[in-house]
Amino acid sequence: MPHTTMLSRPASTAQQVHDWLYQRIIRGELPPGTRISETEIGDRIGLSRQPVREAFIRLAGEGLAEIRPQRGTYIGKISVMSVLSARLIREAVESDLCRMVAGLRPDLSQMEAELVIQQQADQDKDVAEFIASDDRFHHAIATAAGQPAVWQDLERLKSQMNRLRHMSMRVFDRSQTIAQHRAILEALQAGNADAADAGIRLHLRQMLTELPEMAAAQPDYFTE
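Taking the form predicted on its own, give the structure of this chain alone.
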């Protein structure tokens, strides 16, 4: 299993182990089908097996790991159904948020700043930073609408979607995403609710094209 980083001290809880493994799974550092060992991970980060086992159980509950009795624990496949469900919910919620923001005409400087970050991350081919900025851009929409907690609710739904994003952003044209973000921002700045609504829907429907292409390219990584 490839190694990237250790937990920072103190690293004594199942939550910390979970969060560390969660990020590695989302970013594709632990791809679907990878076997993970309680003993190996515990030894690597200096913990007993108990918090590691608890982290495995939580990851399994989130659909990110599969515990197979007498065989071990494996990173789960990306659920196509979960990706499509999260995308549909995001479109419904974020289109409403955009309409709210267009009516309020708030300060959108954070969204402008994220576009600059995305352009640099695209040039640097830094997929992790690009996606982090993408998330902050969408979070800023919820914040501008006066509904910051909504993004946290969406975040809990989209772990499988995030795995796909880390795959697709390495393959597809990231400049297209930046252009879509810019169109959404300009519509919000103009107070054009219809254009903002249409822009966010077009943006989030891009995944409907990317998903089948990625599933065809990496069929062993996906499940219905």
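Numbering follows the first chain given and starts at 1. None of the values given here were measured: they were computed from a predicted structure. Just so we're on the same page, rigid core means the largest C-alpha set that superposes within 1.5 Å between forms. Compared with the form predicted in complex with the DNA:
- A movement of the C-alpha atom of L157 falling short of 2 angstroms is seen between the two forms when the two forms are aligned on their rigid core.
- Annotation: Cα of D197 displaced by less than 2 Å between the two forms, core superposition.
- Taking 2 Å as the criterion, G103 does not count as shifted between the two forms: its C-alpha moves by less than this amount when the rigid core is aligned.
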Second form
Protein chains: 2
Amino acid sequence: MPHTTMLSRPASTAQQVHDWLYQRIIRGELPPGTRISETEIGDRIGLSRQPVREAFIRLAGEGLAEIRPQRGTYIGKISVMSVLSARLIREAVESDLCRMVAGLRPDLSQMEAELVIQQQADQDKDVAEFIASDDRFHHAIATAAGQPAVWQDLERLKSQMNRLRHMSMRVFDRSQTIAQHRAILEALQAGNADAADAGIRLHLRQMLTELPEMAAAQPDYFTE
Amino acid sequence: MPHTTMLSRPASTAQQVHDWLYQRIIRGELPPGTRISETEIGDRIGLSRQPVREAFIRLAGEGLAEIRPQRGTYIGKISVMSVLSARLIREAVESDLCRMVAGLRPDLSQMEAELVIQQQADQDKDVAEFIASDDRFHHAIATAAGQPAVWQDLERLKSQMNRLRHMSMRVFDRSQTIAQHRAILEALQAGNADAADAGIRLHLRQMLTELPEMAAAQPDYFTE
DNA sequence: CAGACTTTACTTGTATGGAAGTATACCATA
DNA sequence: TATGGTATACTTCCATACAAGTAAAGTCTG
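If the one shown is the form predicted on its own, what is the structure of the form predicted in complex with the DNA?
Shown next: the complete complex, the earlier chain at its head.
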């Protein structure tokens, strides 16, 4: 196979439309159940239906949109089952990753830096920045374990969780999240695999309490 | 298998094209690196380029095809990183699931039945049936743990692994796989969480020895 | 007024024609 | 022979037209 060029060509129009919609969905700007239309979006951004349609297909493949033939396309509701499933998978995987990190004793300075960023974002009430740093913190665990590809796979599963987090982060206490992160980091720095394991599991079980509350507050945003 | 709509409506043409190509890729009938073309496939099955194109987009989203703009579309090579990542995730998740099953002591008769099927398929050298039963065996673990949705998520990650298995199952000893399955089942029946955990981890690490051998035998089918 | 039928305005699905880009065979030239 | 330009035959990408299906408003009928 010919060598793949490192020079990144400008992404295709369909790709750009997909990314734009993806971000809007994850951030909650397009609420679950919202109806979207190929022609309507195409007209608004000056494109034909085709690239928009292809973006819809990709979103449906990611579980973020539901295409009902001849009826319309809708922003998918947040699947409670998907969130619980992704949460369980994250707990199992990140638990193993933490044990690997505790054994490797690698450099963890990036995780320290993210903790500082999270404190600042908490003070500034910058939800988007807090979530972004939270992701980088967990990503750093996978990297420190020598398994960066694992995080890529988790990202795909996380999309439903991320939508929930954008909702819940505005409501729930972020300082508790920071404290849990610190406990995990200290256990990793000490090379204490059992403590790191327990810390990450406790941290990721936080969602088990947040999910029912958010589902009760906005029942029409969720589906079983 | 990609999620097929349970609706009675016949699937769209694009969906059928996708499913057809998906099966051919997983089974190795379309080897990695094979060039496929919208027009060529469309002509062969009597369709226009559009439905075929949309099937390509879906396959690319699943990591099974690579669309190179203005150049061509190719069956994706088996990503070693993806296989290793999916394997690590499976080990972590199924380990946790086994611990849950050992605590719940549910009915495990389906897993017993699958063991019988696997022995028969081994004798008959029916590779496809053996793999199908293998999948049902692991699926039953998730179901017994009360987490059927988790298996759906693992399925999406498993596609690259499945391609490898269709290659390696013809080469490697299947009786060893059966013995490992039996050890796991007996540990679960005894409610021995530690033994079940150790058994499933040993079982899933089998791939760590198979992968390098297959990659060495068919290097042009793989990419890092 | 209630209910069934019809019209109409949407939706997504598919087909087709060109636009832009790429790779290769061909050929002239030194 | 080796080299570089050029024509040509592809590819995917996007726009457009039409087909098939849905849903809801409007209308007729009892």
